[in-house]
Amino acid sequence: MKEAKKKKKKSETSIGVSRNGSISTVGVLSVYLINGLFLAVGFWVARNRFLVDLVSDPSLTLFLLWSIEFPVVVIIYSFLRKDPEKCSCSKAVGRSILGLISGAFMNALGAIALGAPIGAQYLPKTIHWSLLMSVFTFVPATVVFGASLTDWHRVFASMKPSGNIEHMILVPAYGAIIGGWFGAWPMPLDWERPWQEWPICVCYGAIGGYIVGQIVSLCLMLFLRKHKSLKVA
């Protein structure tokens, strides 16, 4: 019984997450309200503190969103990361700067081939923006990934991710980068409205979108769960 539970505890991280790739759904529902209570405390800092919001100063505003999300989301991944005996968290954390780094000018340039406005006034707003975009996309993968090509092409191209952590990477990426997309329609309509200035309408889109990629996420790991339970038996 002992050697039972040794194995056990050794087949598994600090936050039980097991070698396979693997997560509980409520630990994934943790994972997930935490991101978005830190994303509320941006905006509730960017409001009460400085006295600012995403229409009336943009670049501050996202500033604030992607410098208190990113720490969090770093602690959180780094400890789903794979091969965690191989890893260490502060190499899982060089990473994710290289990949919050690499994620922001890869998005950057994503936006701009898509029509962002190019100017020394919009400089300020669209490095940010694509700062809080990379914490959305790249930087979970990172973590988790590494520099590992087999898992980014199976998880982002192919779109075959295998277990929980994967999916909460993927879903939740794709629905980020839709719900800018979404978000960015109504910019060229004539209705003279200072939230359709880049990047407003596409960040509010682009959060949105994470969200309602992390809750599909979530029902999508609950439907797998449950037809996994009912083939077994």
Contents of the next structure:
Amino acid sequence: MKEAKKKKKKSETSIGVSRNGSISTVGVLSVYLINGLFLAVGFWVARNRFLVDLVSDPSLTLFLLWSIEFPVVVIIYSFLRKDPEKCSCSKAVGRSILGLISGAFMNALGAIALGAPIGAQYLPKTIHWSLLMSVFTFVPATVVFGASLTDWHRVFASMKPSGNIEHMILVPAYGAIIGGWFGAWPMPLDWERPWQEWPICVCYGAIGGYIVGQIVSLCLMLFLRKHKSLKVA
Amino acid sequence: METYLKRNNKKWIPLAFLLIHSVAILIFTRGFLLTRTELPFHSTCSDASLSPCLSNSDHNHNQKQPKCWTKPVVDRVVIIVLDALRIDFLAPSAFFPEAKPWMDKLTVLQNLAFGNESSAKIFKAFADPPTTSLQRLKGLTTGGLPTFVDVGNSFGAPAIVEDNFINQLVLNGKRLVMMGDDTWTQLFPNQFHKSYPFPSFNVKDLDTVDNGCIEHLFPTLYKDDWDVLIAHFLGVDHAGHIFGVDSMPMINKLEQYNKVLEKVVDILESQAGPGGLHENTMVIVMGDHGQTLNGDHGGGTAEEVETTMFAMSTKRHTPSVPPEFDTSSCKQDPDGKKICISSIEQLDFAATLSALLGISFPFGSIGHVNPELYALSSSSLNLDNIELGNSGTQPAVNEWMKNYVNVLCVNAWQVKRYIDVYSNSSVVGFSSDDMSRISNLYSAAEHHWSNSIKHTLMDNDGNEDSTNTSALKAQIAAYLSFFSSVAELARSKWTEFNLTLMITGFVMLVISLILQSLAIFHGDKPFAVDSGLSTSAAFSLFIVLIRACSFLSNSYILEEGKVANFLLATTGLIKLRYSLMSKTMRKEAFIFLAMVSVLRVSIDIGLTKQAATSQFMSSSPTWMLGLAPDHPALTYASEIAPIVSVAVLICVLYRGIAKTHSEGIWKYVTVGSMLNYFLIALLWASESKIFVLDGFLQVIGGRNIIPQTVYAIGLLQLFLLASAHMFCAGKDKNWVIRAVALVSACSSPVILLSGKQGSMLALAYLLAGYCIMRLEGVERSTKSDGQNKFSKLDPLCVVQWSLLSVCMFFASGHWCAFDGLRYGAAFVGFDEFVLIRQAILLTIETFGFSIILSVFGLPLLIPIISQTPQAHGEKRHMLFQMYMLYGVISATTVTATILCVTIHRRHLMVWGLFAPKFVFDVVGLILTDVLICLASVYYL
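With the form predicted alone in hand, show me what the form predicted together with its partner chain looks like.
Starting with the chain above, the whole complex follows.
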């Protein structure tokens, strides 16, 4: 809680979040905006401070992206975590790191099964890519749900999210995965563009899918709310 | 009774589809894959006495050298081939609407051709598609029209077995020197007196071949130990492929060539005096084909087929061709001078050069001696004893025509002989209409010849009059019309796609596809739309359609294995999600993904093998082992692992038959396969060095004994299964044991032929298949609607099975190209070559995992649970549906391939990539259909 107060600068977040862990659509939008902002910051830092981009040095750029995005995601979503009374902030941070690593492992395994190149020169790229994917997919869920298997199962396997928070975890995560899946399509083409290399276009696909997922989840929330209010009326 | 009818019905449906597919593919192939039979005959000098033309003795006895078919008119020939030389590289820019930067770079040749006192000429040369170097060199030297499938082609090796110009040169004692592109030494491995080949496959290397050529060209020109010199430069072709025509490297290349050619001409002219080395030499600078502005070639567009040829004789005189036979087109150059370029067909190259050098024409040449090229040297022929400098006048023209008409006579006789022999000996010859038309033309010309011209020529008294001249002209015109109709017929037969047939075949396939999809629901109760099933069906449809669409791009065809693996892994992930959702079979889902990962590594290894030979793929190994390939631990593992996996397979089979309470023939067959596996393990163990079994093979009498025993046992097993099916039909309704027996019987030869990777792949296949079976319907069980599980078919698992079999094709080291066939496998167990036997072995090796085992193993996908008798009928229906679905999936991909080759029939890679893919797919589809027929007889 102390930490939460320290990071009071995101005042709008605290406005949007009520105590019982639900969040208004405006709050969701602002969370998304902050996410997107720091993603852009990541790109900006890579381009202007380190003079690299995804094409020229994918490993370093990906490293910058996920290392800037990761704390932001952890901080934002730790406001939204379930039963904040039982679970201290340090615990939330600890489990988010655990989630980051295990999520990266799962993503890397999936990518290799789908045909990501394996080999010494691709290893750092694959690791950084899967860490970024993990920030998009696993980290928010670990921060919010912790090790609660039933929540994980309900949200990710059965796809029955309840409430805005679960929507904003589920939809962008699936968006990132599906975007990455589509992003792999141009890889075999013989255009001989540098961005066709692993994992550049998959990254673009994943980021694009993540953003589309955010937009879709916002629309879903608006639609569901209207639906509900209609029902109520 | 009704059930009996229904049952029979189901056996006929696959047969009907086999027939429809065969007919459709046959029709399409007739339109697309143009085939030509290569004849093994060769021309010899003595053949000419059979012709009606003037024989050697009466015309030419005063010459020292005995002439062969025609009188030699040049002594030596220098052929400089500049690969992919567009017409606008050489022809002056005045011939084109606007001047481009790459034009007018070969100025030395232009100056020679349009100079006042020279016997040089620039020709516009027409190549025939396919405009790829190898096919073009073949066409240039044989004087024919090579097609994609030249039946009679030797297995794998591209060496030309047909009679050709190079071969004739060697037979007539000419010495050849070759330098440059190593395609020549592939085509003519033994013919060259000296050769300096340089590797041609690296497209990014603009200079190696050219520098090597230049290095050897100039010294060789000063030597006298050759008669024909061939120098093949590749730089322009490579610059086009990499940078395109409008680029600096291209212009640099052309300027470099200009310097080289200038020096060549200087050397030749310095030696051209009487008694010099090059007193009577002909220089030909030519392209083998053109290229588009992007540097592509292979198809039949104007840019690709229009190339150019420059010819010059070192003996100076003005060529004299009667204006009737002059094809030149003229323009005004900027200075107002009249410049002309002539035209020639590459088809005529072999015949013309043969006539110039005085050797017999290649047997299969269908070209004719080009008057203008021939006149460049030959007009000097008989004029030496008439007044020099008088050429171009009427007597000279007449004299030349007399000579030319005799050459044409031999030429026409030779072409007619080839056409006759070809249509008699080829399976698909020419139609009788065409043959009679050609025969009429020929007999008319020949009649004219024997009645009038021959006597005129025989007289040889030198008094020319106008009637003579016009008779000669008429005779030449008659021959030329014969030649042009032969060439037209040959082109329509060998180079033009028949679009109507292609579209008919395609439409038939699409119709059969629709029918087959309907057949899936044949006899089904009005099928209830179950939500779980419909998502699965939609997803299956999506996957199949993606795979089909991927064939529209050459890149996806090249990496087809990876694409299939990607889709298979995607289905695996979907199944994983469902299994997590239902909290069942999670282990199976993970094992399946692990097996997919194993297969993808294997596919990667196969791709690196393919990249080593493919001209379209860059070899970039995407993975690397830290160990050196000859590390002892690695060799040890690679020796042990196959044998261990065979042992595991034996255990699996043993457990399989021990579990099921079944007796009789099926069990014995399965035991037979276990014996076979054991024999295979024994063979591999005795071949490897780490087991001390060296003497074992000698004891049992050679290394062929074990493979032959395996084949014999396999055949015996199949025979037993067939007889068991015939005599105890209806007794044992348990397919699982029958399927196990059949699959295991087929698998042992497949594993043996695939080599040591075979057993490991079989194990991976088995595990992945088991997981697919276990995961079948996992998305449905979550709904738990309490319905009968057999009422509906899960299309996704059939799609997975079919994708898995595609992955197996690539994982076992195959790819869709003829160099991807493993010819070595045809000789496992046999030393001598018998076509049918070796072809069967090669087919089993190529399609073993991907088609034979996967079609026969399809019933294993039906879950083993619930063996109740009332479920049997439904299960049989489901099996039928699965076979139909499998057939639809195979047919869809083939239809997509066919659509793709129809669209890309003029694509650069059509002969290198699309056509082999088409052949593999079509053979695969027919084999699948046949096996589905057999399987439905066996199982249903």
